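Have a look below at one chain only, the form predicted alone, in structure tokens format.
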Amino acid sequence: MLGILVNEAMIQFDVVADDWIDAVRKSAKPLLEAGKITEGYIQAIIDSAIEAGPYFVIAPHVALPHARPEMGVKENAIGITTLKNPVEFGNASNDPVKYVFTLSAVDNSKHLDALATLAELLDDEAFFNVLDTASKPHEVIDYINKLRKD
């Protein structure tokens, strides 16, 4: 399922972010430009994190920014962003964040399906090596597609 949700246009490497809000905005930009989410969805992610804390920093160095579908999701998608310089999100256990996976899901069911698929990748150390060494988005897509075939 992940291969369906990610395309080359939604993968970015070595993005420079001033802080966690800038990282969220920049990581969501490809989804916004592709018409997968609204600007309001990005703001909903930021507002939720300000209110509830960095709930989406789910593993060491990994953030999965997302908000409720009704906050501005148009289509299911996952954006993949690596940060040039890791950023503090305010999660003592998992900061600093280097990998940002921006999720948009049209409903809670699709949301869980996408998260389950992504969780498999987040347990795969080789996936992070690909993210650290890839120079072109297709290298990440190729890796994801290879896993689907195995």
The other form holds:
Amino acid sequence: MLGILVNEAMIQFDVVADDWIDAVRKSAKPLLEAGKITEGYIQAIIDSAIEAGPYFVIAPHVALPHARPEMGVKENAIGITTLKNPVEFGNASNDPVKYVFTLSAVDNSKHLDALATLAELLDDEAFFNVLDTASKPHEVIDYINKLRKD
Amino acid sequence: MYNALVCCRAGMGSSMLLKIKVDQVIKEKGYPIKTEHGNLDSLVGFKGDLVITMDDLTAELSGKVPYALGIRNIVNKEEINEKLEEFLKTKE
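Could you present the same protein in the form predicted together with its partner chain, rather than the form predicted alone shown above?
Every chain and every other molecule in the complex is listed next, the one we just looked at coming first.
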């Protein structure tokens, strides 16, 4: 379930980022502070994107920065960040990025349900409306929880 | 039945999301395709019929796998469906 992977402390709105690297760093910060990932994990995301291109920009305006678990994942978590000014990540199909979901996954099997929920949310216009208009993180949590019950 | 490997660079996260979406389309349409999930290492010795991945990887894969299918927008089921149809046409 997604609810157990996201908490209020890991949701932030209208973050100002200079470029995509800054956006990745600032989006991952709450996960770092909560002890979900290491500093090395953030660097691994940035390094692999520099080397391989922005492979984690997976839908229009949506980035899902992540790296291999052994690069520094401690606990499963998903961070949700909206950017004040959309940022170019270098992905022609899906730039500019406004929504950043930082993913910290220990393994695949355990967070499959959460990913299924995330897959649903990424296809849900109302969810992005909530992200655009919410002023408090709990509004996002409430929306996700409501979705799970319906 | 055709075997597909769904993978991305990290083998976590985006490819798992992609597998969820691809499986939804396959189920809705009743396509004879079975998917498994992996990372780039899974390509070594891959014996299946096609590889489904994010669009940025397909250029690297062409020539190395029987069929490479690249998705631009992971949540766009129409795009996924069109590309699966294209693959199935090559098998007719």
